Amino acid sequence: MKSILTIKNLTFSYDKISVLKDISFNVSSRKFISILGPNGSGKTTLLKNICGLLKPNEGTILLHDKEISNLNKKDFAKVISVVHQYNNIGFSFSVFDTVLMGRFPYINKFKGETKKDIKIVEEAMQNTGVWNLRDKDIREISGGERQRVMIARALVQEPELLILDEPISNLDVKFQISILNLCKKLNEKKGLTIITTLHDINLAARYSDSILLLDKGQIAAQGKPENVLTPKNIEDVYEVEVEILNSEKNGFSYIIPQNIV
């Protein structure tokens, strides 16, 4: 399957502190990829490099075989949309207008939004379950609702690749499952390629086609969840002994922490 994103020998440092070291991997179209690793392993920094918010010291990032540094903002936004970890919104806009902002790559500033733009916004809000919130102030809805609004705003960019940085952090279990179910639905039904960082190893194993496991800024393992999330890899990276249990009910494997190494 053709790669939508290719990372080659990416290295990044904050001042003289090395954060990412010789990172290389491909992301195939229509796949759900999770990036795992302990705090400080470089997960968010890697996403920021992919999004162009940070510039690597060495290496290349190719989007459809074109270096992302050569793409203008509008062309980039038509292929990649991003939902950041923290969505503290200080402005007073309706939920509908917040989502509509995602159409900026397509809207002519002299003509404004079209009927097509409005239709795309409504469809994205219906798919994410926030259409009923359209007239509410974005600051007055819950954290889980706001996260779904931000995903809707990303979807109206009509991207090929959706990048999410810790989309379920600080959410209760119900909203964690709701957000990941939504992402998997978009991945399977809409063909949307997804890259997300996660802390929950079990949820990553359940939803991902492939996992990239980072440790101290380097790739410790990558591939299918069952090949990456082994007791040895988890012990080496997280310094925790685990037991892996297989559920006969749903076919999922569950990783149970045992002892700190």
Ligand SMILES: Nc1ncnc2c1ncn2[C@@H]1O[C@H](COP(=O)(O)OP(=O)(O)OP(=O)(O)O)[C@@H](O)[C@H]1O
The other form holds:
Amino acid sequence: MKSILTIKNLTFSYDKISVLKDISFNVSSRKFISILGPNGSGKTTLLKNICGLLKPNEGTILLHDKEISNLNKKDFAKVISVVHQYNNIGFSFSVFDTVLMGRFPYINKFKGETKKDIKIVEEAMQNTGVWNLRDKDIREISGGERQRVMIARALVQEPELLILDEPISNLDVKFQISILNLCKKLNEKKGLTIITTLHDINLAARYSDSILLLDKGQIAAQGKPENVLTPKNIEDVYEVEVEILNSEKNGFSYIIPQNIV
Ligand SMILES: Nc1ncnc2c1ncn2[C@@H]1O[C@H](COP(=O)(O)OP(=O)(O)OP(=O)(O)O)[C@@H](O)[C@H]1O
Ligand SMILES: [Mg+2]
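Compare with the form predicted alone: the form predicted together with the ligand:
Every chain and every other molecule in the complex is listed next, the one we just looked at coming first.
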């Protein structure tokens, strides 16, 4: 299958503190990939390297066989959109205008937005449950609402690859499922490739084609959820003992944390 993203021997340090060590992996087009790992294991740092906010010390990152550092901002934005872990917006914009900003790679500076742009914005806002907030100031909505607005903004970019850093960390249980369902639908129906970090091991297992498990800046395991999320791997990486329970109702296996090892 065609690769959208290829990472080879990536090494990254903040000053002299080494954070990512010899990371290599491949993401095929149209896959749903989750990156898991404890706090501080390097997930956000890895995503920031992929989206060009940080520069690797060594190694290569290829987007469709091209070095990401060679792509210009607009071309990059048509392929990748990113929802960051922390979204502090210092300026006063309406929620609607904040989402509309995601259309910047397509909007002609002189002609302004078209009916098509507005339609795409409304659809993304309806899908993420923020259409009712459209006239509010982006600084005056809740953390979970802002997280959904930023997801809507990333979607209107109509990327091939959507990168999400803890997209459901502030969401209530209904919106956790609804946002992951939306991502899965876009993944399956429109071929959108997803790379997301998640802390919820069970949701990661349920939605992902493949999991990358990070431990102290290195890949501890990668592959299908059932092969990566074994009690042994979870114990080794998270230092927590787990029990696996199988649900008779939906056939899913659930990983239940027990005690710190
Ligand atoms: N700007 C920075 N300068 C120096 N060190 C940093 C910086 N940002 C993160 N680090 C360090 O790099 C390591 C990896 O951090 P990172 O944010 O990538 O972890 P993470 O896996 O995303 O964690 P979390 O689950 O808490 O989001 C941590 O040890 C962190 O303290
Ligand atoms: Mg992080």
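The term rigid core refers to the maximal set of C-alpha atoms that superpose within 1.5 Å between the two forms. Positions refer to the first chain, counted from 1. Fair warning: this is a prediction, and the values are worked out from it, not measured in the lab.
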Checklist entry - After the core is matched up, is the C-alpha of I138 off by 2 Å or more between the two forms? => result yes
Checklist entry - Is F76 one of the residues whose C-alpha moves 2 Å or more between the two forms after the core fit? => result no
Next on the checklist: How large is the turn of the smaller rigid part against the larger between the two forms? Whole degrees is fine.
Outcome noted: 12
